[in-house]
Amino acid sequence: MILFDEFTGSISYNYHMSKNIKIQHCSICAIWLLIVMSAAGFAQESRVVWKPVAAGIWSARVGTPESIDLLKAAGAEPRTQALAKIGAAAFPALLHKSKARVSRGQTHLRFPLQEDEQLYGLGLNFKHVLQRKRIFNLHVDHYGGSDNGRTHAPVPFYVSSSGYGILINSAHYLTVYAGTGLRKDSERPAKIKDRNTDRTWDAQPDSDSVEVLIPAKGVEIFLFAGRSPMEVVQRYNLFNGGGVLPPKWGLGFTQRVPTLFSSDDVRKEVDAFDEHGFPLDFVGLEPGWQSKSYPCTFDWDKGRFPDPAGFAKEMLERGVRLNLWLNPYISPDSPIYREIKPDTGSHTVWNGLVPDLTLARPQRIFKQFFMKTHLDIGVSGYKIDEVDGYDNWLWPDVASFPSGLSGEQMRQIYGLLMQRQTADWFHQRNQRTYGLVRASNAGASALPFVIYNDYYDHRDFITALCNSSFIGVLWTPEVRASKTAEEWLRRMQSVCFSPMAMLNAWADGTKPWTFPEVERQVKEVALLRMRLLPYIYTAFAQYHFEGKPPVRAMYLVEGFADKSAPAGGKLDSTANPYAAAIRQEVKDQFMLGDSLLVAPMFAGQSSRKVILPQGKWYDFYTGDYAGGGEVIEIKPGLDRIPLYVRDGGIIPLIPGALRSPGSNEILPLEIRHYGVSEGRFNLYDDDGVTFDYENGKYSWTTLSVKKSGGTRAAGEVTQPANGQRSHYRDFKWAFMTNQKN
């Protein structure tokens, strides 16, 4: 065994544990022994050296990082001014003890953990939001029902409740031991327990570190610090370009139509939505729009769509956008097949070529064809399917690509590459887009895509919605089908409070009114989403400018954690129900923006518990006081999804409409105030379509409620200081709460 003392420069060599030879300060011998060590596959563990890269952010390089990584694939560009605006943050002292070693072509990382730390993140998980004491093999794949790391967005980023986050910037399958795997040299060894007599015996004792295995000779690491988990997430998102700001139409309602629908079928579908009074902003065309799919031609089927340009123009004139399904595997019948073939991988997917999208030539071929055939005629976005898994669908790990990337690396970044490329096409046209994707990874915050999948558990969908907020991706709990009217309504209520309100009818042609007995309630919640667009759009503006995710797990919410409760030990749920509740895994409620708490209901559930954070909270619909810093049990009935607003919360609403507001449309604004405290809301606005906001063409209107001498609160509207116009007028205040409460 060879050991190197980094402080004294001495090397100890223990041969078969029987002889010990110590050589003091002999640089030649040290070099010789290190060469021997390297040749034998031995490596010492050394401290990670952190260097500052931005306000509250540090990086470290271990070994020799590879030329491709996740952030390069995503094309992330840090928003340095926004990061500086958050301010400095102290380096987490505990992380000075971080260790690393490179051995036998693999990199091992070790980050210390305190006893009372909790971990969040580590991919788009569907079962859990508390990730300590779990093991992950972070691997892009279709989610298979287990939080084992194989998922649509296996983002190698975790957030600590102690106020920091760690990103492993590697395009490899990573194994993460998140506080499990107890070392014999642990600074905090586990208590030895007798399984025969001690009921607290645990087969998996708590570890005092996070350990990561990377199958590469080096890696880049980033550390994000903050005064709270939310601030850590903000820095992470801003470092990756800030969150996406979708077009306003992207936040309306979308219907994906059956696979073989024609242009005439789509026209009838849009007519039906209008006749039933349901909102509709964009229609998703599934594989049948193409002449062939699986693999794809990317060209229009002239039988079902004889005039694609005329059809797209007609839909735009009706205020409806078109979104095209594709998977990026090229059919021999595609017009670009022969030209792109030299720049594709060694293996096919469904007999389709897999282009190496890290190379300029296939990027150019894709761009020229897609721009001419889709974007130039008015297509507004894409649904990028099957870039995730399964192993028997995609190229195998033994595949190779012209760029030199392995099949494993390409699998980890392929979803990122497709998102980035298509997003760039729209950006060059000064046209915002918003679409769907099946696989993503670190660095995706600024990319205009929402993740979806074929897994279909309503409760787990809400858990995934919470988890998405830690890792810089968006997720939709889409609606496809239901066994009962109750389930249909509950699913529709949830999706209307997510990043994309989508009904995916590709398989069975369901409509929002498929269950007539709940048609009224479904319509009401769909129109409520349309009314809330100013609030939701502002939440996305916060995502872009400040890094705050629009949908937030409760662990990111100020006032949720009970600081007075002890970190360890058991809590009495009778004596202190709130402290006991937040110590459990809270994964069935979330925040939308700063002020709105959403508590979904599920089929078969007539009542539920809601954990209201510290402070006062009020019922969204009535303004009545609901509680604060406590657990309440509610029986809301079938008609409404439970919503609560924090004290002083301001919620702006527009009239319910079937389409999202146009770029020149001026609308009246109802401004609701909840509670008894003064409040302030900065309302964001721009044209909702272009990227002109990047050049300062946007506005912030301040909506505030103030009290004077204990009198009734009064509302004020302060117009934008930069001279930019908002699209709102005729401000009408509504004070929802009796001021005596």
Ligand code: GAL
Second form
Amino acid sequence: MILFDEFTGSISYNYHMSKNIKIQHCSICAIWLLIVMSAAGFAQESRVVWKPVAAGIWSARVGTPESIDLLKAAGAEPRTQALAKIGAAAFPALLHKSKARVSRGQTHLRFPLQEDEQLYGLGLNFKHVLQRKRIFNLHVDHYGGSDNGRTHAPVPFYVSSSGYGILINSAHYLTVYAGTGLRKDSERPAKIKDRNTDRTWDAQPDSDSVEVLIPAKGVEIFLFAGRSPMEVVQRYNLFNGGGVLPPKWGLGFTQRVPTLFSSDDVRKEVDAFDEHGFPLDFVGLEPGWQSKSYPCTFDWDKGRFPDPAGFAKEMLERGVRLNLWLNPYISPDSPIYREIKPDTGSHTVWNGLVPDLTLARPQRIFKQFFMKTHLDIGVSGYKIDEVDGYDNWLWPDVASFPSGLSGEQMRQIYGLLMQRQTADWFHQRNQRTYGLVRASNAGASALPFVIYNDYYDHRDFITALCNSSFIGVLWTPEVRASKTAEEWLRRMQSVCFSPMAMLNAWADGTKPWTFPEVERQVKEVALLRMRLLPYIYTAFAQYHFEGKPPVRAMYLVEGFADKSAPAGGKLDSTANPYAAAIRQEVKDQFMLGDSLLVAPMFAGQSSRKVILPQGKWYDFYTGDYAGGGEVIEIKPGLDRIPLYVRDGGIIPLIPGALRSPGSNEILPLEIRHYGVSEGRFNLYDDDGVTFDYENGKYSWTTLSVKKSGGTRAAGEVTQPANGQRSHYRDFKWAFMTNQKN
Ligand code: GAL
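Next, give the form predicted together with beta-D-galactopyranose (GAL), keeping in mind that what was shown is the form predicted on its own.
Shown next: the complete complex, the earlier chain at its head.
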């Protein structure tokens, strides 16, 4: 291999990484060097050569990509047919200008950026959704309070408001300069201003590129096109296997119990939920279900859980699933310790061995043990903890692994590997799972896990929800504890409109009814989530079949951030608060599915602004007109979380119950229509627990509202075309909005 060192002007010959002969700069060498440089394509920037891989998706290989990458680790398999359904998309012409350079063992990428483009994505960020002019060192870690790239899912994927997305498929720590760093040969040179006298002087002049530094000799990159940011995200998710379709019970309510709870304590907990009339679908057992942790034995504690199989069976009979906490670091007291030891990394984590999960043998050892002692007795899922960081807890970057992967690469993919493994075990049993994980990365769309963390800022949790929608991951703004009843209620209201409605009371055993003054409201919102399950389940089916995430940042909503002003408005931000608000950053409201806009309230807040996209929007609770293409100021009171439905929106509801619907349960459906326009909703259904939907065992029922004779609206239910039946009967229409409005 020949490498060129730009700075010393010398060439290195690197024979199998062992011999290194340096030839000093001389005139003959210089000529020869130029020949070598151009032949090998090193050091100088060259154009990225994009090749089509699917409709609207292109890839390029720069230098020599490494054998492990994020998509391989995630096991992502493109859903070719679903991608074909979206149709073709033109290559974003500007991206022909993408450049790459491999030099001194590093790869540098440069993608063009226009003046009016905004960028989204680049990891699970908690502070911002607009990522232009930011720098990220994408690095799996526990989020530490600033959006610097160190986070639970540092996904190297960005979506442009101009309708394309770029994925850097590398398992290294990457640095992304998202429109910072102005080159001297910039196509849009900044106007030089005198800071002494000119108040418009800009400390961060606009850059014409996104630049990426990868500490490796090559990388594979992908380009996703789309007519809108949403279409880009759809292609990204479908390319990665389509979004996960959780079991129905996964969308019900979950409570995690204190570490040292025994099976008797859990029984009492379930009784208490039932007595209080509070929904509960699965219980999370924290570290103490094991004989020892940390490090983990993965073996039931005989004192606290004398009969795990009997206990799991009893819980299942009561309609309650069990989720087990673990981190993958193996205790000397674990039954698999000796056998797995040769297949573990050089360093320990909390004195536990770190299995090299890229190898077949440790995978098999894990699988045999976990299947026998957990899945076979009825455990329904896992919480995969501490696969993210912090630095002084996890293995250091100098760690080595038997597969030859570096500590750095292993860190970037470990969460993916654990998710994929456990998901595969359940898949083999034709049983769906839905769990929690603290680290993920690109390629995770199809993995049945929701990210959580120990950070606890309610507002930032909502921003993370918005950001999750760009990068193919799910996030839960879990509720742990609160200082006041108000905070408790506000957090509970938010979590009920997220991918996992979770109370994580491992530290102090807080219950939904801990604050009696808001017990009624907390119960109401939890039951509202249970009522909305057909709608939420359909939003997940859209994630799976069409790639549309269930929770959506406003910037993914069609027309939301268009440059055309909302109806009747002006683009001038002083005269048009809508345009001004969008430009500022919208990160405290989001869409759940196609029709529902969620605007959480935070403790201490009695009013808030809600940005209603173009069109007409209606209050979910009353059906009254709320506005459209404008910023409204609301004072909703404590009882309810503000929810709005778009004009023509159809929301199906089942009766509020304490458990999610069972696979043989037949339910009546209330179908609500909002607004004055005709509407249509394709309601998804299947057995809710198996993977039979992969073989066509599912149904789409069409719920539509048509208008006849001026204002009279009528609802119609069209049974599925493929002959499959849904679980819904007895349709009752509710026209929420006075049609004369
Ligand atoms: C933390 C985790 C918590 C809880 C705890 C138990 O690392 O984030 O949710 O599971 O461990 O020890």
